[in-house]
Amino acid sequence: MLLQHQTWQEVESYLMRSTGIIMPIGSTEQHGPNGLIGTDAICAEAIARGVGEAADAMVGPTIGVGMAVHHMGFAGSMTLRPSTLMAIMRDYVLSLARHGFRRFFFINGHGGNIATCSAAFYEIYAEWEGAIGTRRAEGDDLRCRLANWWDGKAMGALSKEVFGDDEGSHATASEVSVTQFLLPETIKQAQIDPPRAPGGRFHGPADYRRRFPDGRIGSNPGLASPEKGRRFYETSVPELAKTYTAFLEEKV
């Protein structure tokens, strides 16, 4: 159930059975020649939207932009600082715990968001939990979880098994599959030369261009298709709601 699609009534009644809440989260960058440049906002936000329906959770809305400053030198790209993707990611929170929500399941679509949702989460506990400030009532728990929608034992066997080392690290064959399948009047045909790009490491937006040309790193997206983009929500959205159910029913 979408948080947008509810009235206030609803949010009230959905409070009275459960705190738990799931939170889309991406970016919007280039992915390549055939890539979509929402690709990870519209992973994280179908996969998230699949996760509620199995786990009858609340989805709240995508956060849609993410930190991605390495990708500013392709048009189209569109980044947060991570200090202002901290700042978002903390008042969708606090605003939400406000009316009652305790447990935030963040499913993530970039790996570029990784390290700035961890730094964000401390930020809102430290406000919270009173390490800054008043110190809140003792049991007054409020958690969040990050979780990337591609993470997990079974996606890990799939992408093995399907695109082995053609997998890559960005511009990945199953995230095209993923939007292929979603969308599969934004297929793209585009030439992919050479059909797996070369991996490694960079220092910022320039460096990045230079070394990866065409966008991609390590990965072959022209093996991507529907059928297979299939195969890996359709993995992803079980496991996921096993992850948020166990993340619900911790204690300790």
The other form holds:
Protein chains: 6
Amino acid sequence: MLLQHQTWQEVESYLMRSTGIIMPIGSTEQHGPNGLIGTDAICAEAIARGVGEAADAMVGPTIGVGMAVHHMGFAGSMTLRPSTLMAIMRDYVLSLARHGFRRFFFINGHGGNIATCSAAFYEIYAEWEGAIGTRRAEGDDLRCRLANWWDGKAMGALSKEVFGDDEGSHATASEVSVTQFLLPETIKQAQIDPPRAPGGRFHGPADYRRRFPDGRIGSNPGLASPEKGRRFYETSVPELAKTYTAFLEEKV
Amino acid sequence: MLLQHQTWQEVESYLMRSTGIIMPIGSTEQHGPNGLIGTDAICAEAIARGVGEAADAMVGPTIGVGMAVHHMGFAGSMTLRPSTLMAIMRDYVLSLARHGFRRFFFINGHGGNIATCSAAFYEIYAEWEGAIGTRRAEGDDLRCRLANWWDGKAMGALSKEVFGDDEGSHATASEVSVTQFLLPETIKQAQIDPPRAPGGRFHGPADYRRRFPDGRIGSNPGLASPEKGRRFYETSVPELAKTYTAFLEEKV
Amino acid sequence: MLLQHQTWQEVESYLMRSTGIIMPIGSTEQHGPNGLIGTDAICAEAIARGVGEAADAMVGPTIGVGMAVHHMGFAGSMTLRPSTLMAIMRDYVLSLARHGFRRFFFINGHGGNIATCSAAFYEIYAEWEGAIGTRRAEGDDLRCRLANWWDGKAMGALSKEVFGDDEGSHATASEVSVTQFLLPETIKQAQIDPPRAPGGRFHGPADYRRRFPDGRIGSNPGLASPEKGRRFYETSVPELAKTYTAFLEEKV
Amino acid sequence: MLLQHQTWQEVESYLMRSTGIIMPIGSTEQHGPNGLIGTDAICAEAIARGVGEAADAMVGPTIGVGMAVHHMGFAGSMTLRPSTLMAIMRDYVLSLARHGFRRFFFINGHGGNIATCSAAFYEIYAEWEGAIGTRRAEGDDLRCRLANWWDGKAMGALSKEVFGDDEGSHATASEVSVTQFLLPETIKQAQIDPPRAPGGRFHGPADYRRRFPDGRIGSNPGLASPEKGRRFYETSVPELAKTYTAFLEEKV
Amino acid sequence: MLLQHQTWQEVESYLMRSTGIIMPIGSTEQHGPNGLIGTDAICAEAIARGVGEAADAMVGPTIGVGMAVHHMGFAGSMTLRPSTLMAIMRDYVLSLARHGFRRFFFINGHGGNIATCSAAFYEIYAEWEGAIGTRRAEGDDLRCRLANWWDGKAMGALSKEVFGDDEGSHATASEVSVTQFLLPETIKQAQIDPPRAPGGRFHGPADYRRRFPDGRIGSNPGLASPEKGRRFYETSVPELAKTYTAFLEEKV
Amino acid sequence: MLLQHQTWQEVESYLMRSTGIIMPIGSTEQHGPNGLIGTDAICAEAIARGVGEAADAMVGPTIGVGMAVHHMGFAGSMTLRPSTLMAIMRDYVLSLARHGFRRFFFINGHGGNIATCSAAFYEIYAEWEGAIGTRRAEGDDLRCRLANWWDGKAMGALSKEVFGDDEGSHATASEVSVTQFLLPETIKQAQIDPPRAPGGRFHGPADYRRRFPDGRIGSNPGLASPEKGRRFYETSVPELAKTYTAFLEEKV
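For the form predicted together with another copy of the chain instead of the form predicted on its own, what are the coordinates?
So here's everything in the complex, that chain up top.
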């Protein structure tokens, strides 16, 4: 159930039975020699839609560009400054809160978004609950949660089984597989050399490019396939749907 | 050619032959009793993709939520503050400018975005050309242009022919038709009463809701049909492709 | 009745009978070889004062510097970033709203301000009506309106009659005339060559200067005269006074 | 020589011989029972123009609304947040710096502006000289200076002579006199009771109103007259003209 | 070697041999019934000083208030909005970068700071390397790193050995011990009931207080002692000194 | 009584008997050849603690970095932009106001902070009292006050007696003495040449360094001694304690 495919009266009806909404957030950044620049947005959006169906939940519009400063050394990468991303998330959440939404479940496709999303949640709570300053508290019932589609026990096990140490941490074998499953027409033929990219930490964008010359970190996306992508997709969706439902039912 | 479907090496190649990019911008806001909340984002994105194909141009990620403060009286509407939208547009344009893009052709699906986009363009020019402050000018070759998909001579004529005075100015018969053409599975059965909505000006969100109780302004979207939507789509795409090409070729 | 010429007790009395106020907004930017840098501020202020007398309305202080990024290639031009202008307009409107003013009628002297003013109005409505975030709505009765002094039917007809195609769109024959009428001691002798400046669109400040080397767009201000200025002034004031009164009386 | 009364070519000529400019800054706030709301803007502007003539210097547009948060308990008072005023001053100074102006002499009409102006100067220096962050230094030759029109030795002596302890510190006898001299048609008949207002410190706007019920602090503006105003005006102008000239000639 | 205890000439000398600096960052927030509000600032500062001595490195001033929105339900807790903390970190880092510092090693005392610090680092990299916008890159050699004093292998082992499951995750037994070691005169006698606090996740400040009524999460700080604190302190310092040195020596 | 050394329950108790808090604010900037970079923070913190004891008042965490843009030409100096410092002060004051603190007594160690602090107070009052915009007033009882430790009648007399014209205005003989008294282990042997530094005004950081090559203004800190420092400390503390108490008792 996509918010963008409803009328406003249909949203009014939905709010009678639920205050939860799923918000996909991705990124638009290089994903190595055979990964799509939109990988993180594509995966987050598709999995969010799957979760929305599985959990009979509303799915909001995708935040397609995220915090990808460190990828800016590669053509086509886009980024928001962390402060801009925080402003967007505030406006998204508080727009919907005006209508009665109270549980915001962000399905995230990009590790680089995690810290900024967490900061954004506290900026939102500070405003909503009147924790600093003179803005009046609206109550204390607004909750945000971030869930990465690749997290969860079953996902970890699947990754280990299918790719082992070739999974890596950027332009991973699994995320490239998921996009190949979702968009088989975009599968790229590209040389992946060395098969497994070097791993390690990094600092700013220039440092990143120096350490990881083709953009990958620790992964061998040459092992990706649509069929493997299907397995990841089909494992992630029900696991996240369960997490979403638990989030809605959380007491206290 | 979607930016999100390319690898970074493919973007590097594209930049050898063109510095132009098409950027869809829409909105997520009520569109009356039978219009989708995502109408403006859906139309802008689909038409931008069509123009991208027609003009062999790169198409960037869609800005799916726009400036819709005046629609906030209706459930499901989302908005960015104008200042947030300006920050996003700056980060989008200047991220891509880092890689060499210089002609930004925004295809817009929402009248309410026009003013803020124009303000954003000047905020960007001020920074890029060093017009105020100490930021060094990068040159003077960066250009932004906003084109509404419903503008253009042929589009005006088509609207007049197909809907006459029933076109209206919000939740228009033509935009509802375009979404019905693009997403026939989302066609809504809803009572449209009165057939043609009242017209007129408005101020803030509460004033808007009072004047236009079901969200429409001056339109009769009961006349919408997928087939009519196809005609609007097919008229808009080539007209905008021509405008885009002229924008790239513009001298001086 | 200038706000700056009242005591605070006199403003208290005024608020008993009206919540309307006229706010002049201009710009400080080049106006071609014989136009004053202050043209837009001077015209907006003088006409606003005329309207204030005609409609027995309070007139606030003039915003003398506007959004003129595109004029920054010419000496003496000043500009605010759009974001700064939005901050000013918010503080002006909401300062006065604290005392009970509710109808803000901006008389504008500069086309370049229009988009930013519109964005500012929505930023103000969003805050005042609590449309996003946790700020409590103050009600829904605050209204802003922008009226350009050169708009209106009678003004269009007069321009066509007096200058025809020589009116132009920047450093127009009519605005130069109005300043000559208001400030005859500042009339400049300058070569206007070619008589009618080239027209067309433009992008950033460097592009503007390249296309319009003496600053004018499409105009022949060599035809300006104080007497013609008087006619424009005397046509604009009553037309705007009527618009202002209608704005105050607007129902719904 | 008013910037707003020049053409851009005339400003170009001026910059050949001087990089100095006088910038009037006032306020729009209550000034007691017989003082004008615009007192600070009116005095600063008139005296700045006088100084401009005396020193053959360019005079920029007046900042008519200043930092007057503490006066917001009285109808008609307007204020900018300190942060907004800082943004304006930055845009004003750096717009003009682009054209070559380097000495900014602010003539101030309002004590409440002093702190914010000082903060703004450092914000500007930090940016212009690249003291923090990555903005490149433009050089170190940009200088801002604030001069209150009522300061200076001769002014102090005159105040003591004419009003003694009745001068006060807000809605002063001398500033009311200056506006009466400049705008005799606005002289108000109002009861001033008690003749001399109470003095003392204050905190926020409500506290201010409680302590100073008619808005004055320590003054008896019932003693004001146009003739006294003339003396203050004529003492201030040459004293400030000398300070301005010294500022331009300052070595090191 | 504390920056605040040097003269500027001594800092100049230091910069000849090192571009590294240690920056303590803590928080000022409730730490349960017997924990000090300043626990996180006190620990971070003391350990940073120890590391500074061990590694012969400069130690900057402590950021004493951090991101503690979720603790605002308890008296005395202070917080910065995430956006304010990001602004501070930018100004700190880029001030010092102006003088030649290039390796910023933040020793952190508060889990709630981690996300915002990470966001701040990318905001800094984006500016320093010119990744977005027109700010010129200063090079790519500026690096920031955050190290929590309780992290590290030896620290984990020590915590497990000394406190096992009673360590907890807020107002931990180990951090209370460290403050008791550092400031024995502040040791509090307080009832800790139940001995081990409940654990779990939380959302905003009101939710936090409801779930954790005395402020602790999962810990039993009744087990704290100065002697245990000494062990934690003496384990943390050399481990972090090694990490700092490795950070300075990092190649690529 | 340091806030950081209390538990949250102890703060709750304190708030039963007082709503006052002392907030030290300093700076981290060059202080000439024998002055510590942390002079202003060290003095403000130590004196604030003394005042806290003398007046039985809570003392908050020190703001250790202030507004020192003009000192940025000297190694080791740090600064906040004025706008960042204003954001910090707002978050500090309004965090504590949430718990019931209402009287904020800032003890200041740096002249360069004064203007920004004053601007910050008005930004806070504007928000707290709802003077502009739609934020609801919280009441009008929140008060901020800045007291420089070197001000006060007894302090002026002591300075004149001990140092006469050698006191100066930056890196003063008295502040260097106070740090020598507080931290005798940090006393520096440095050549002070000339004994008394040149005096005068300055503009931006480069101008400052040119005029005052070793950083001092008008002072001879070669005359400093720990014993003299003790006298300044012991004179300042009781004088400020009296001012603090009067601030709390202030009526109206």
